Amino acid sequence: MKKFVNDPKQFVPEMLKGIALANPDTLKYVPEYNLIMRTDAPNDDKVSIIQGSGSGHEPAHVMAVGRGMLDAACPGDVFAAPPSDYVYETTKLLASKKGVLHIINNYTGDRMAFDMGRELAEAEDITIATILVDDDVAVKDSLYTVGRRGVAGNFFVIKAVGAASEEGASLEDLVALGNRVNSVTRTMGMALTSCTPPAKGSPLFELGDDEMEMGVGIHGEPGRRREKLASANDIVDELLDACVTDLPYSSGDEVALMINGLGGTPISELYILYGRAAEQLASQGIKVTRSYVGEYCTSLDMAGASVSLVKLDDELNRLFDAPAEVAVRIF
């Protein structure tokens, strides 16, 4: 293994020091509760909304906090759900008149923290909501979740509830919203390599030279199948097919294209996938009026990619072009 660390054990809670330390004007970092918070949350004009999950995703989660986005992130280790303490600290520390937001990916150890967390939380009379994403329609079930699994589609649910939380929405609103934008987000992805958390020291999992996991899960979970290497046209095809055909998107449809990078893809590839998926959708008469083509969900320094299609209409276009300052500009 080949990396930036000192004392694995030490990974995540450097990370978050750092994150802070390079915005210390807008980020506040907890280390008791591996916390990035706002520095002016919570806002009792407004609904607080937190996510936590592992680390290892970055940008996802603790990268995704500021204004117009989250409020509060506060991770597990490296690919391992915060402990139900943490979300009951950070839930106590951002709560706001007008209540509190959850934002949960369909992840058993999440949801088990989460649910112990909030239940804390609503004992001392704090008034809390919960999202449930699951957009990857890749496998119902992994090694990690009951239905399917929440991935680089989050981000979407994120970016409209982040917005209309600054516009004052009501925590019943919010979650109306978060559902409805989940209802319409489809994901999938794929690895070309494994990727290797560092208090392991080795890949997660192993892939042969000319192999290729289709839907592979972020923490590694085994996809639909394995096979042998494709071309990038081939690949970013079947991803597209299994999303266009799941909600599924029609002729006439407006639609964000979203190509996520994995954490050790080049950006370079990415676009190759991404002139090969607008060429398909517009084909089908499917019209790509917004894009994103980057890392926002990653696996540590998997090579792979993910397609996410959000079918559009007018208050999510006006959503998502509300501001946004996060410590990665990914919006």
Second form
Protein chains: 2
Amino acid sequence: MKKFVNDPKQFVPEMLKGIALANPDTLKYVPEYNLIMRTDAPNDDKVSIIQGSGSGHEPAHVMAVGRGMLDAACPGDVFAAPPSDYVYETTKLLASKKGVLHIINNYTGDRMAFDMGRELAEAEDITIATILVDDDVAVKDSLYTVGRRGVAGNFFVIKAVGAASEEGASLEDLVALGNRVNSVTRTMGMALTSCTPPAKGSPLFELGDDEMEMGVGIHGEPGRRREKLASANDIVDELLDACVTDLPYSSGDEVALMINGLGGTPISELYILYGRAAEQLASQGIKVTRSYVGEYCTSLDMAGASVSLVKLDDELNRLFDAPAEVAVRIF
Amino acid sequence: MKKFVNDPKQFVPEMLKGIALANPDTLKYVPEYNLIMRTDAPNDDKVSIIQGSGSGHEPAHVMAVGRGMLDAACPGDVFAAPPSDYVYETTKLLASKKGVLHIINNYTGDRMAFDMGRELAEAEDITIATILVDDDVAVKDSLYTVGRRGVAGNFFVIKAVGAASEEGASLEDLVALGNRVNSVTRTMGMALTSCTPPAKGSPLFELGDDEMEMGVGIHGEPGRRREKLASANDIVDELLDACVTDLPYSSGDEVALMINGLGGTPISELYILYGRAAEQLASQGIKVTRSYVGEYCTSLDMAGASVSLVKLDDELNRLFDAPAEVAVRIF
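Mind sharing the form predicted in complex with a further copy of the same chain? What's above is the form predicted alone.
What follows is the whole complex; the chain from before opens it.
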């Protein structure tokens, strides 16, 4: 296993400690609950926004905590839902008079943990609402999920509700907004390689040297099909078409385009995908006015990428323009 | 080869086209010279700053073009110096009354290309000065370089002179500033895996499943030694110690700490390295006040990382705080 790791059991705690050490003014690490939170949260003048999921998807979600984004993230171990008592304790710590918003990617384990955590916290008179993100068009009702999966499009939900919460939006309004963003967001991804969970020490699944997995899940779940490796253009055309035809996005639409790397793919390759996708959309009269190229929601060291589209309007443009202060930056 | 690629010969042009398409308001791609430049450059009120190097190190340097950073970057093909006529044409296009600054990482090929390009441009009465970056402590006067190599620490040189040039600093002052930043910056990196250049289609060098290369160069050049894989803590301790003892940095110093990923390493692992490095520096009384964790100067899809330190002072803090508008962002 070619990884920077000490004790695989300490992989997540050591990462969280590093994130907090690198952002001492803005982020706090609470080891008891695997929790990264803003140092200035909770704030009774704003709804607290929490996301929990498995680890191994970084920057999602522990590096999306900060002003204008999440107030806290309580990840589980690599590719494992957070324990429900972590969800409960995180919700208690972040309790605000305006309420607490749980954002959950649509996986059975995450939903169960958040349902139980919510029930415990509501018994203590904390007001909680939930948004389910299910932007992945690849598969529906697979062995691994009920309904569609939540993947990189989740970042647009976080960005919009994070910005609106800073403006003082109510819990009810945030739920409506988040659901609206989710409803205009579509994503599909694919894998060139498997990934290696630190505790397993070997690839999660086998993929031949000349094969790729179209529609792969961010935990290595099977996608639509396995096929022979194709060119960058053919791959991005298929990912894009799956998104465009699903909503559908159509001529005259203004969209955000995200090319998300899955962890092991260099950004040079992501821009090759971006260039093709932007040209293909332009040829269909779909106008890309916001571009996001980089790593948002990864699968450890998997080589691969996903394409996301969001249909924009004046409100979303305003919210996406608002400041977001997160841990990840280059300068 | 598990890569997003169409024609390997078009790898760099397709990437550059993608970068420009994603940043239509701020960046322009000039295909004739493999050039990415600011749309608002040149500007006779500021020195134009140009960096050229091989491609395959992205974000360096084509994604470091923008206000407060580079005015243009003219990369060569993957791991190949830019042709000298590209340097010449780029310099002509960016010519400013205040002069043109060439920032060159210290490799024989890059130096030759820039020397020749400079000579041609000076014959046309363009005033040019040069900064050589050589922050890599790993090796000196190897088969591949004369003197030390320039690697990720280069970003601090770009950031400082980029900010100062926006304030109207003279060419002479920028040279002094850039040399000063380089003189207080030290870097060492290591590889867990090789990388695969698109045109080669196979790994650049062989590294056993249980081996790592300490002090590797960003083009896969040999480092100090090849040895058995070690823990994350042992690896970062060695990289850090090589930097700390070289300047040396000592108790009471205030520093910037960069953990740079080499392309194939997920950011989760980089934060594990960061946490250990920050603690080790604290135990030596060296205070980390600026943190940079992510990908800055990569080697295609190589798994690995480098550690950089910069000794800070009031002037550098002010320049590092200044705005920098580059292509890479998450939100």
